[in-house]
Amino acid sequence: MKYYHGHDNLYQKLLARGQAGWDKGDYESFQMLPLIKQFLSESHLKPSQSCALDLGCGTGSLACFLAAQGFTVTGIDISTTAIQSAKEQARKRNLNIDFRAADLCYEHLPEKTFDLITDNHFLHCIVFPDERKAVLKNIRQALKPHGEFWMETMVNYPQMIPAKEWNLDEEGISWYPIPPDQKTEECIERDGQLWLPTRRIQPSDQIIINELHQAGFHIFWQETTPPKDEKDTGAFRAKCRPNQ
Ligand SMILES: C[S@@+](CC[C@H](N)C(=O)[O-])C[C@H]1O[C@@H](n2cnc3c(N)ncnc32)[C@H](O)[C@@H]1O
């Protein structure tokens, strides 16, 4: 069991209390929607001739939006609960989407297949450098040569004061304390206490930029925005293409 398998439990809880997806808001107005609309209006991509992949698609709100625009869409998530719900959401909307449960740290994506790959708050759930490297390499290989990767991810904006319960370490990984009988390979021990990642990393934007460059991406648009309040996180947004 990897730390990110914990997402499935969270989906079971949030669906049971009537939430349609990760965001507390309306299914149709997910977090990255304004940015996606802006990017689409600026893009050379022709939806009816383009294949899109949404990473960590959750219950599928972005995937459904892209399919409704005419894209041929695949959505991948580690949570079988989220994927089951995404399939129901697509069926309700009469959308044909290939939703699959898989681990993006290990799943080998088909090469040069997608015109567009989107990350709506998935990558910051992958906390260890080797895993992030594997995911970015996978994305890079799965994009067509002129394909684009659009992302929105958390960063530890310099002025941010992290909430106490996040237990951020110097790399931006947040940890939670666990009892000794739940020890796993991913645990660290500090001050006599075992800790496991809370499925969240907030590195600096420069670290993310370096990761993207190392994975072979050219970033042709980017912005970093500060947190709205002390409980919020900063965000890094980017549009990338594979280096030729
Ligand atoms: C913060 S949620 C965002 C979900 C969705 N993009 C949205 O905005 O509604 C992160 C998502 O990444 C998925 N995830 C985490 N680790 C994963 C992995 N290794 N492979 C595939 N999906 C993963 C989680 O199950 C979760 O749905």
Ligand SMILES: C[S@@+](CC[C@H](N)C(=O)[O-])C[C@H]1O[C@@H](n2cnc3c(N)ncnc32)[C@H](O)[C@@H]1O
Second form
Amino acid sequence: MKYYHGHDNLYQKLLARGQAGWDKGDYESFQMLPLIKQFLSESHLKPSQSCALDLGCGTGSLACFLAAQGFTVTGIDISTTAIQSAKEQARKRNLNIDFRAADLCYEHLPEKTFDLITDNHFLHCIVFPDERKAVLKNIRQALKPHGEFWMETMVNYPQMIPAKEWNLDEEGISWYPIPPDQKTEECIERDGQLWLPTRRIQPSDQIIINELHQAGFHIFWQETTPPKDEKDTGAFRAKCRPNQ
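Alright, leaving the form predicted together with the ligand aside, put up the form predicted on its own.
What follows is just the one chain, with no partners and no other molecules.
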């Protein structure tokens, strides 16, 4: 089992206590909504003629929003629990969305299929450089020549003070203590405690920019925003296209 498969247990707990998804609050008011609305207002894409892929779709709030705008939508997440909930949410709204549980570190997307791909806080859950490289290559190849990749991901920020419980190392990997029966191949043991890698908060936005360039993306808009509070990270936001 890979380190990121633990998301399924987290979704089971979130849904059991009444949350509609990863974000707290109303299902339709997901965290990326203002940014997605901004990007849509600036985009050349025509929703009724476009196919969209939402990566890390969770219980489907962003995917449902895109489908309601007219996109033909596919949503992918590692959590089967989240995907089942997403299908139920789409049925409630009479939306036809192709939701799938998949591991994008190992499963290839169909080439040149999508006009739009969104990173729904997905990339920072991929911790190791080889996996991130493979995922970004997968995304680029799945975009049509003039398609767009919209992303928002965690990043360090000059004024950010990492919370103690993040257990953040110098490479930006956050480690979480786990019991022995939850061991995965990527765990490390330190002082008799098992630690699971959970996030990669890159030490600078330039590292993410370099990752995107090396994967074959042209960044045509970007910004880095500060933490909203002491429990938050900076956010790197970008709109990209495949290099021609």
